Amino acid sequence: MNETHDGLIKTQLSNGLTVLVKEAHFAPVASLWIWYRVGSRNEYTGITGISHWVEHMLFKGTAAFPRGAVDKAVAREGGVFNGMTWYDFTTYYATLPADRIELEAQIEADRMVNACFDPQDVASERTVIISERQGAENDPQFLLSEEVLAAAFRVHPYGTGTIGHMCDLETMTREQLYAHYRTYYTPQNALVVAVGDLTAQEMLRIVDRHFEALPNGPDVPAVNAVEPPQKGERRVVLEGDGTVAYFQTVFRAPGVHDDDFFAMIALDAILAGAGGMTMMGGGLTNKSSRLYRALVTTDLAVAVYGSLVPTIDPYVYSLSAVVRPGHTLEEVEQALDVELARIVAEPVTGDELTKALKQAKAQFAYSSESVTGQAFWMGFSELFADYTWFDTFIARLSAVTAEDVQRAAQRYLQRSNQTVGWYVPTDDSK
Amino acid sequence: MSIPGPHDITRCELPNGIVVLVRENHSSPAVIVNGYLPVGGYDERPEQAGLAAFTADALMRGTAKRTFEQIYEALESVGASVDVSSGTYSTGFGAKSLAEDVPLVLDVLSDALRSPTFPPDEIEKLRGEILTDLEERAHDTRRMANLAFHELAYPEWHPYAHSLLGYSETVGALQRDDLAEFYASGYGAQGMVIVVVGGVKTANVLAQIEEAFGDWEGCRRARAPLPDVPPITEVCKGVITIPGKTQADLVLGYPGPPRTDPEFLDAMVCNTILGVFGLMGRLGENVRDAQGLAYYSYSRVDGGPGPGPWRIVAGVDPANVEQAVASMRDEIRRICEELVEVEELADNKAFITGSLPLRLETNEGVAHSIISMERYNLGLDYLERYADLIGEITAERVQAVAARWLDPDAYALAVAGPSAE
């Protein structure tokens, strides 16, 4: 099943591990990522947050790399590393000088099977993760988003954030964590991506050397949850500290394989500016977008954002705003509704589509500057589609017409498909 | 690709005093334009706190050639961005675009820096945004801890004691004329630095910059350097209670060495050991890894043009503040009193020199390095000498720099969070 083109190879080892390597010779660096198809999508009440906690435990050591040894080994070679957990995946990476990249392959192959989960480390990491959650709880926008998504999904695990519920973080056991690790950390449930200043064959040999001997595991449990269609608007009102009100609304969105997905990407760019879709930062402003003009230029809000994230199962399209003091959540919501009604009623212009496309092209150029960014996008795309999703992004976006955008708007930007959230500040000490 | 140096960085000075540095990178279709002007919060009076930041933000709100809407329509239509923001001693700008759009970016930048019109209605919009941000800040534990730290660590007369963004009373009182006056007296060609990195031809971009900025005059008044500050001699603690929060943020630190201090790199190595290396250095190992007290616990030495802070930050359960502070002080005492082991020092130095290619991978990373070289007179061959400069640093030097700047028994400590009960 080898696919080879332009210094890129996609293959599968005999144990089921998918491998994707790509040459990039602009700088003497390389980035290697391992992706596991497990995240909060695979969780349920009682073990929410478990995938993220397992990610933390993989930094707590194996026999070959005791606690702290991985961090030091990568840093000593001039590298940077991290781990991330999201709905659909858990991923680990290091970016290193190209001639040192084998170290990351060695580390990941080792901890795919040999992580210790020492009970003392589980105990100390429990409080670290609780602290991570407490830090997030200090942010009203995190609290609002958590409530809105919980209301938008009543069946599918996408309704619970990756960090998990506090009660689960307080009670989960070492045995549950270890079982989760053993279930999902197998070659056939993983993907290795390497991008850097080596030949594709060299990278493939490195991956092969460290991963080929790892035993395969049983099939992972399927995620059978299907969110039923939403039939009617849902609303959440959250009260909390502060003097600033926050607004968020989400619409159930099409899946990435749906024809409407690229129309929604264009729609998001036109409504709220390009850059809502990246997870590795876009850096573009959105001051010429429709919603900025409707909400910020009119002084109702001080900022507005859009977000459309590709996921394995259909997720949501999210719009949020920071209400300008002196104005109200009602006013912001009304002004937003006017703009949504407009994009449903009237086709967008050719200029707006051209702009969305050019913005996407520029962002691709920026994100391709680093091997870390390239490896991220290739691996990420593989999870919900395949790497060609990233390669063909521009071509597919350029095929979107004004009619496509209007059809998607009509289909998804409906009140009955919407969950609205208000954060009402309780501190009036102004 | 080689390390950026005199062989591939072109440096020239325009007759009006603007210094331009260009490095071509034809593997990239994108271009970064970064730089700064010598004007900032240092040049405002304390009762005008926030004026420099407000003025810098206002430059993009309307110019002789373009309205606010036209500026952003032009930039965003091509996926480009231009940002101007004030620091304490300088005002920085950064722009990013595809190579084909560099002329547009330079035109917008020149328009914003040279011909801002400060439209009254836009100034009021901007004021509303800043005031909202200040309200958000008042309920943000990290930002409030940082603000309180600066007030504790620096004497009242020092620019670093004050918030660059200002305070609701000061920002609320600023007039459009204050902004226009601040602009007229502080902005000009003299002392400006522009760095361009990416898929450009040097000769072309130099001509474009000459066209955009060559006839800008403006010779600003002489400026004294940022003053030194006396060391902290006792524990200065401040607690800010923000009801309704779950976590407390704390900042413990000191005024630190300026970037131009001859021992700055010693301090940087020392700080890497203390709170950067691997997963947040010794602090991460102690406070997070061993004790499980915090998700983050790290240290930073800012450097910069003046005695920027050297600080440790952490976010902890309010019940654990005392224990976290005790652990931080233990680590400070250890690095001040004990020589770093040979292996630990070697590892840290290997990280600092070995990660250079990563920091130079993107146009942005290269531009950042070139700006530092110019701004702090490090020389264009600085990166070529970098490994040797780091290599020379000994355990004795690390201990000496720690003892000079840090003290486990005299520090500024700011805590912001819910009350501990």
Given for the second form:
Amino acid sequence: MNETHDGLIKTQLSNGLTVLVKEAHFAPVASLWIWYRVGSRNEYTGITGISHWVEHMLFKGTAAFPRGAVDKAVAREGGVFNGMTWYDFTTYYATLPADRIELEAQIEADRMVNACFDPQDVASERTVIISERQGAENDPQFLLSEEVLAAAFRVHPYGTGTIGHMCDLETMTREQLYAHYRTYYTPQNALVVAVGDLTAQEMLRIVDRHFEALPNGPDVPAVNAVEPPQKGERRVVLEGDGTVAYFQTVFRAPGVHDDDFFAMIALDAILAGAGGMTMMGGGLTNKSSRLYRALVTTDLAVAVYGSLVPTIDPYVYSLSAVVRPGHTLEEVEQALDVELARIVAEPVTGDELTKALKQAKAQFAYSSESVTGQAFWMGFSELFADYTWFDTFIARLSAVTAEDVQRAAQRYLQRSNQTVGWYVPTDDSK
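Next up, the form predicted alone in place of the form predicted in complex with its partner chain?
Lone chain follows.
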């Protein structure tokens, strides 16, 4: 199966591995990513955090690339590499001089099947991940977000973050980790994306050479959880150390296939400033956004943020604020509610929409201008939709109207669709 679209080739190997290749000749580099369709969406109580832990284990080496060998090999060729785990995926990548990109194909094909999971490494990594969890627990915003999402999702695994619950991190076994690896790290559950200064046919030959002979694995267990409709506002009040109060509210949001998703991108840009939607985003200011003017310039809050993330299943739209000392959570929530009611009741102006769309497009451009960013976006899009979602992003965003924004606001920014969280500091020593 070969599919060609605007210089991009999509194909599938006989073992089920999907491959996307795009030529990009503006710099003598190439980026290769391998994506596995597994993340915290595929977990349940007892093994929460397992996908992230497995990701850590794949950096512990194989017989062909013992511990530290990959780091040295990639650095020697002038490249960079990393990996990450999220709700819907686990991914690994390297960006190298184009004539050295085969090294990354060799590394990823090897550790797809040959990761060791040495019991001593499992034990040491348990300590590392527990420390990571403990470090996150020192951040009130992490604690509040964890409580809010747990309240927002009663059924779907999106209610649990990728780091997992402490009780599971303390009790998971090497056998559980290895079984997770062998279940999900298979060609039919994987996607290879390569972008860079190579001919597409040569890149396909490299992928075929290293991946075609790899055996397939078992069928991946389906995720059948469907979050039922929310029928009323939910609230969480969390007390904890500190002197600063934090506010967060989330609204159940549309999936990426919904016509309102791009309207929500514009809505977020208007309310809180354009966001990158991924870890590859840019660094635009949000000082002209409605909530910044309503909360920060009035000294009610120190900062305000918005977040809309593409996911396989419908997720949430989140708004967060750091309350300025001397003011209250009630004041922040009331001021935010006024702005939400206004965008529901009144169409945004043409100038405001134009500015918001420009900012959102700029964020997307910043995050996809390099070969690394393009390879990321192509793979990311293919996981939750298909690669054309990336290709048509600007056109679909440009088509959003003021009426679309108001319709999305009226549909989603409702109290019955909302989960509100307060972090109340208990340190009154000042």
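The term rigid core refers to the maximal set of C-alpha atoms that superpose within 1.5 Å between the two forms. All values derive from a computational prediction rather than experimental measurement. Positions refer to the first chain, counted from 1.
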Original post:
Can you give the CA shift of Glu369 between the two forms, in Å, with the two forms fit on their core?
Top reply: 2.9
